[in-house]
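Just one chain is shown here, as C-alpha cells, and it is the form predicted on its own.
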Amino acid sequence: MTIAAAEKSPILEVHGVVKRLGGVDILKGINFTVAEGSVVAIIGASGSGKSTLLRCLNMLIVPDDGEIVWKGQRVGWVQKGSTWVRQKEKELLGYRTQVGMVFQSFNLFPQMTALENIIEAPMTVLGRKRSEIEEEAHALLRKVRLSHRVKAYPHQMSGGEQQRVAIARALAMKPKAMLFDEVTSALDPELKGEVLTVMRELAAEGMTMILVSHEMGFVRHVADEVLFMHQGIVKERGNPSDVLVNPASAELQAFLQRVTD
C-alpha cells in the first residue's frame, strides 16, 4: 500500500457485523475498516467465517445486525425518514459494480466463448454496446495472458484459465475494489501459480483488494493487512510481518502450522 493509500478515509468500512445461520452465530461482531488501494487478507480454519464475511460484503448474504459502509454511503438500507428500508436487488446492482467477486468455482456461462463472458454482463448490466466493449474484453484476456483463448470454450481451458477468465469477467465492470474467495483452492500448484500472479499485478496497480486465502506466501508478500478469523472473530489482525511470524494466540499458531506443514 502505497503511503497516499494509508493516508485516504477508509473506502469500506464493516462495524459490528453478525450473521446468524440456523441458529448459530456465524459472524460475532465483525469490526475493521480498508483504505482505498490496500490488500487486507482474511485468514482462519474451515468454518471461521471468513466466506459467509466475505459474501456479506458483497450483500449476497445479508447481515442480522452491523453496517457495511462504502465511500461513506450504508450498503443494503435506504433511510426513508426516520426508517430504515431494505434495498432490493436491483438497487444494489450499482454497489455490486464498484465491488467485484471473484469465486472458487468459476461460473463461466459453458454456452460462452471467454469473450463472450467477459462481455456480458458489460452488456445485460450496464447496457453497453457491444462494439463498445469488444476492445476493451481483449484487452483484459491480455491482462490475464489469455489472448490466445479468445474463442475458448469453458469446457477447452484449465481450471487455471478458467478463473483468469472469471477474473477478467470481473474486471470489466470496472469495479473500485475486488473480494477474492478461496480463488486458487481448486487449483493444482502450476494453476493456482498463474492465477496469483494475476492477483500481484493487480495489487501493484493499486486495486483495493480483499481476499480470503490459504496461500501464506502470496499473503506474506502482497497483503498490507491480515485478518485472522477463529470461531466467528477476529481473532488477531496487523501486518503480515508481525501477524504471521509473531501469532500471538494459540490458535493462530496452530492455524499457521497445520498450512505450513
Given for the second form:
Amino acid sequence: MTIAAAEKSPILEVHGVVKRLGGVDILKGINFTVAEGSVVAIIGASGSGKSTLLRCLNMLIVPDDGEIVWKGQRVGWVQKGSTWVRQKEKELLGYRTQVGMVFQSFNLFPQMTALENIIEAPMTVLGRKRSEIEEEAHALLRKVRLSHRVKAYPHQMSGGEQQRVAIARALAMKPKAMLFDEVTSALDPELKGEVLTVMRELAAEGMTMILVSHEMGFVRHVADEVLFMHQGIVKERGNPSDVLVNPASAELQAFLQRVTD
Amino acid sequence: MDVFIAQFPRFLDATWLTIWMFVLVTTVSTLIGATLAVLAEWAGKPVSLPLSVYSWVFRGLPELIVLLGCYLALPAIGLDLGSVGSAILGFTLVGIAFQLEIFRAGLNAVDKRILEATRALGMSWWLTMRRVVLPQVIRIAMPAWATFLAGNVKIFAVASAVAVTEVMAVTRQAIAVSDQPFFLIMVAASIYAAIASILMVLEAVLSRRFSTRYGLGLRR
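Any chance you could show the form predicted in complex with the partner chain after that form predicted on its own?
Everything in the complex follows now, all chains and molecules, and the chain you saw is the first one.
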C-alpha cells in the first residue's frame, strides 16, 4: 500500500461481519478496512465466502451481524432516538449508487444497446438529462475502448466487450468505489486481458477497488492488500508481494498451488 | 345468395360483436393475467399456489361449461349479466388463466441475475420491473401470446350457446330459414378464417421483428 493511501482515513470499514445462509455460517466475523484510492483483493477457494462478503459491502446481501461503515457512517441502519433500526431495501438504494459493482456474468440488459445500458440508471435513478449523460457515456465507451460498439446489443458482443460495457455502466453512476466479483472468470483467456487492462487503468486513476479474483498475476501487480479467505474467515492478509510469495498457512499454500497450476 | 344478402346486416353485426368481445376479453385478460403472473412470481407461495389452482381449473374446463356457469348459475345467486355479459366474463376467466401461464413463463425466462445488477445500480423494484424486466417479458412472451390469440378467437363461436348473436348464432338462424346450409357454413368459416388470419399475420410479423432484433442472448 502506498504511504499516501495508508494515511488517509478509510472510506470503507468492515467490522465483525457475520452471515448465515441456510443454516450455514458463510461469514464468521470479517474485519478489514479499505483506504480511499486503494485496491483490496479478496482471494480464496470457491465456497470460502468471497462473493457473499462482496455482496455484503453494498448490501445486496444484508449481514446478520457486524457493521459496514461507509465514510464514517453505518450502512443499513439508522438511529431513531437511542435505538438503531434496520433500513429497508428502498433506503439502501442511495448508498448503492455510490458503490459500483461488476459481476462475473456481466448482467447487461439484453434489450438495450451498449449506450442504453450505460445511460439507463443515471437517467432513471439519478434523474439526469439524456443529452448530458449520453456525452459522458460516449466518453466512458472510449475509455473502455468500445467507441465502435455504441449501438451493439449485448448478444452481438463478445464476453470481454460485454464486461467492459458493464464496467462503463457502473462508472456512469460516478461511484466512489467499485466492487468486482470474479469479472474475468467467465471469459476466454484471450479476452481476460482487455478487461484487466481497463481495471488496471482504473486503479491507476485512484479508484477505490475491492475485487474478488483468481487472477493472481493481476492481484500481485495491482492490489495494495490481499485478503485470503478460508471457510468464512480472513485466514491471511497483507501486501501481495509478501502474502502471495511467502504464504504462512498450509491452506494458502495449497490454494496458490491450485490456482497457479 | 339471396339469404346471405338478406342476412348480411346481421352477419355484419355478428362479426362486429365477435371482434369487440374478443378485443375486450383479450385486453382485460392480458392485463389481469400479466399482473397476476408478476404477483405469483414475487409474492410467494400464499399467492402463487391459489393462482396455480385457478389456472389449472380454468385451463382445464371446457369453455362451454364456464359460459353456461356464468349464464345459468350466476343468476341463481343473484348475478345476472345477460348473455353477452356472461360470455365476456366466461371467456375472460379462461383467458386470464392462459395469460397467467404465458406471462409466468416469460418472467421465468428472464435471467434473475439481472436483478442483482439493477439493485447494485440503485434501481428500485418498480423501476426494475418497468424498465428492465417487463420489456424483456413482453419480447419473450409475444410469440406465445400471439399464438394463443390466433387459436383462441374461434372459441368465441361457443358464445352462441348462451344466446349471444355472434357469427355462429346468426349462421344457425340463417340456415333455419333457408335451404343453403353448406353455403352459410362457408360464410361463417370465412369470417373466422379472416379474423384468425389477421391475427396470425400479426403474430408472424411480431415474432420476426423481435427475433431478428433481440433473438439471441436473452439468457446467458
